[in-house]
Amino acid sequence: MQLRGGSSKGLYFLAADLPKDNAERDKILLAAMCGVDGTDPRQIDGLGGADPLTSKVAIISPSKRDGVDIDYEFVQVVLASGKTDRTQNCGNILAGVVPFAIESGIITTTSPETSARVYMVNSDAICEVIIQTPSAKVRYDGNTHIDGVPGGAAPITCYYMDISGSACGKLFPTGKRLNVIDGVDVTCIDNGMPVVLLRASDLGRTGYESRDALNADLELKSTLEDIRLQLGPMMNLGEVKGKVVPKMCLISAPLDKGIVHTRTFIPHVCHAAIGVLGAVSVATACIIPGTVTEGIALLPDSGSYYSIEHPSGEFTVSLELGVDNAEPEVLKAGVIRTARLLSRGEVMIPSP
């Protein structure tokens, strides 16, 4: 099936129907997203968007971990690479495992919510998602609006638990709060997905340039790339050469009721908004004293919804907060979503 799941869209597979062999597994999915030729960057001969957004697939197969619903394999195809990528998880394509999944058959419905608990297979990590389904029927229609899908749809409630770390190892895989990377100010967090946050400024750009104009300018995505390359290793990440992460995201002072803007590049094209666990990583830098988050975050004096702003609007993060060492710790984070089945039936395959 083809879902849109938040402001992505990919190919939702059961892993049944796929090989076991992940390079045989790769092969079809290059195929199904690409055509014969998977360095094509408009992927013109398969179902691919030409857009690292729509260059997604999720596998879904029933859990026999205790506990649990759903197992949920995220893959990246690269786009004009001939690669994927498992390294990181997708919580927009996340969004749409749970109506992939009813379905399918894999698990039945209750009215008028269903909710079920997800085994996120790169990070092993849980999530529990809540979507709608009156009459024990899923529900897509509704009138809840994210940023970057046009449109309202019914709300799909995610809440994370436990992803602190959940690709680096740590909160802060190298460490340190603050680095300094060619003597820039970097922090890297990883609280459900790597990310490397900088300063705009720090690279004299203000951080609110549209995002066809950072798409054309070569020589920040070439800094931006020296930074991303040196600091792989230090995140214990190795080589992230034909990686999509970490994500690179300039940050500059709100411009409305936000608590930071930003500008999210995966890894070296400007995001049309923000990743679902990119905007909780950025979150959670924003909360913790030392980051370069210091002094441009503007944090509500209560409460626990978080706003960050990107280029087509907001994504409002809430965090559940302990304290483990005089500093926050990050217990639940919980994200608004939604999804909408777009088709079903057959990819045909080329025969090579």
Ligand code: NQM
Contents of the next structure:
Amino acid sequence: MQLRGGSSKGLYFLAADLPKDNAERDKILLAAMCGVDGTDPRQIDGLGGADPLTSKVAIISPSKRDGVDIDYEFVQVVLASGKTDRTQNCGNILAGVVPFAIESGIITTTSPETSARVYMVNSDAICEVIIQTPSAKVRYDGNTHIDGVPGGAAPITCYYMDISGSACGKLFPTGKRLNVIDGVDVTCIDNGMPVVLLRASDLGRTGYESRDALNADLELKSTLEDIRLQLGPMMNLGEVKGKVVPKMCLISAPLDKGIVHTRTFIPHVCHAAIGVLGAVSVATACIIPGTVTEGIALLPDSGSYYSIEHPSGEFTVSLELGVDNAEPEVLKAGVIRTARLLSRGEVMIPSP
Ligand code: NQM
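Moving on from the form predicted alone, kindly provide the form predicted together with this ligand as a structure.
Full assembly next; the chain just shown is listed first.
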């Protein structure tokens, strides 16, 4: 099936329908997305949408784990590279996982809502997902609007548990809240997604430039890539040249009731909005003293909701913090997404 999950779009497969071996699987996924040439950036011969946000795959199976309903593995088909990357998770594609599991009959519904626990294979963590299922059917229509997607749809609530160090092993993988690379201050954080935060002003930018202007800013992209490649091994991600993590996030002061304003490179294209777990990592950096956000982020006086501004609006994250430790610790992160089933059927794999 093809679903829009949050502000992304992807192909959703049952694991049982794919070859078991990952190398064989990847051939199928590349062919499905790109056709005969996995390096074609237009993906003209496949189902991919020629954008990192639409070149995504979810592989789903019923879970054998105690207290877990579904296993979800995320695969990024890396644009123009002929390769896949399983290092990161994707919280947008995750929004379509429970609808897909119900549509394919691997879990049953309760009325009026169905709650399912999803094991995220990439980051070895759990997300509890609640979707609307009146009359035993997935409800897609509704009035919930998320920035980056036109119109409204039924809300999908996702609670991520224990996602600190999802890919890097530690919340601050370099061991510091602030590092200096090539004279530029950076904060490297992984609370669900490895992200490098940088002050836009330190790079001679405002941080309010349009997505198109930033995508055309080759000097900035080259500076970001130089810093990213140096940080890969320091963040326990190894050589990151062919990987889609860490993401690079320019921050500046909020413009409209948010806590911070962002432009996120994922990692070479500027995101139209911000990734789900990317936003969770940015919000987490903002509430911890000593990161590059200090003096820029404006935190609310009370409450647990943090709004991250991005090129097409804002993304609200709720963070439940542990109270017993000297250091802030995020126990649970909540986000609202929507999803829609776009098509179901067979994808034709070219014979070579
Ligand atoms: O951060 C884009 C997206 C994402 C990932 C990216 C995501 C997340 O918007 O959880 O959702 O950062 O490559 O789908």
